[in-house]
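Quick heads-up: it's one chain on its own, the form predicted on its own, in structure tokens.
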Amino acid sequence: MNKPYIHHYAPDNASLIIRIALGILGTPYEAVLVDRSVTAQQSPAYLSLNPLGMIPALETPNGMIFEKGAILLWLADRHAGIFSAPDNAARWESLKWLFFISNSLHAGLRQMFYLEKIIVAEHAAKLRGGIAQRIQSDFAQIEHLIVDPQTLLGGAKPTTLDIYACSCLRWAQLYPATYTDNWVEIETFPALRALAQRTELLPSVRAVQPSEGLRPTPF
């Protein structure tokens, strides 16, 4: 590769997952801030990179990639070490759980946080109860994966699935408990909590803490 990747990020955004993955891989990259305080993600310059106006986006020698799942999978297929290789028998299992975390767990957390953008406020409270129940169920699925003897999460080497699951756990704890009476209690998921405690000790996590605005124990 002739030049490093250019990673367009915003602090404590979905781009956090990509930055940690790049750090684990030891792949050189340039981090470029997308300032959400001035809605830079909707600027003409950024929309020319990602027409969806979403963060993250990754510039590569092969072109621009956006959507976090696509970025993670693209990186994994070009840099061994964080995901099952295409010829690995566990590839199909890894793929389905990557997209489960992205399309169900993470999507549910986004709905919980931004619900007033998609539904009128007077109906949001009732809907949040149902979303919270689904998120609890999704975290239970992750917990089961970690304790399974054939686990895809929580192994000796950190993976994309580990990073993603722990990041979702972080975001769940940031949401106000007043959103719903039935919210995520970290003590309910001891295996995931232990994985998060190990993951936050990774050098790649420590390296991005200042620019991401993370506390010493981010997960």
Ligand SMILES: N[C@@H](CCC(=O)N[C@@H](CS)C(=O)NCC(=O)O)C(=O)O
Given for the second form:
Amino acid sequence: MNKPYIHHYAPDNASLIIRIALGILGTPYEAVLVDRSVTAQQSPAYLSLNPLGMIPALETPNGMIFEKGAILLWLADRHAGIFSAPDNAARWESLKWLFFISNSLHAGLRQMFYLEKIIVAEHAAKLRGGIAQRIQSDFAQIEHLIVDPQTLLGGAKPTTLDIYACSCLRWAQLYPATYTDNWVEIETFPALRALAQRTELLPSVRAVQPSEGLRPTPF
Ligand SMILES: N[C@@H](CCC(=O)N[C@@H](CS)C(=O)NCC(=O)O)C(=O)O
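Next up, can you give the form predicted together with the named molecule of this protein, since the form predicted on its own came first?
Let's see the whole complex now, leading with the same chain.
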């Protein structure tokens, strides 16, 4: 079968969201590993695809796309079914939450995980509490959205927002709670946890478990 896309990924990295989205859309793609153990994301070959040296990157018949928010939106626009269509008058509603998850919740998680890359350890310890508080409040927003039947989160059909929110929930649970005494209290988000339990049953999630190194209940 002709594969229109080449997805450059690393297991359980931000590329996971794109991979699940491609699976839900049912569009064929080739998965190419970017081997972080040898810093392949900084190799000349990879930098020629994504000059930012970040994963994911998606080769498409129209050109190379990087930045996961842009990839998710581009895919959603070309393959109907997991996000508001471009001509949907209510699209603004789902757009703002996509950007919220990408720019606030996911950005906060990345700050938390890689804090020592940008600040010395003694200051990092002080900052963690504040970042954790913001992440907790971002998850609370998501919880609130799921309870609201008007949103594209937690509905009958899986959406970009569902898989992105569930992936963030996964990564939050992997973070060692001992690093900060106010880490995210997952049990305070019952709607998000229920969504995560439904989402991990999706064939597109199950299909990528071996190559992404996920356990059977990844979220
Ligand atoms: N702004 C990028 C961030 C993606 C990102 O954080 N990727 C991480 C993996 S989860 C990465 O490529 N890290 C490699 C590095 O820092 O060298 C996006 O939204 O796609």
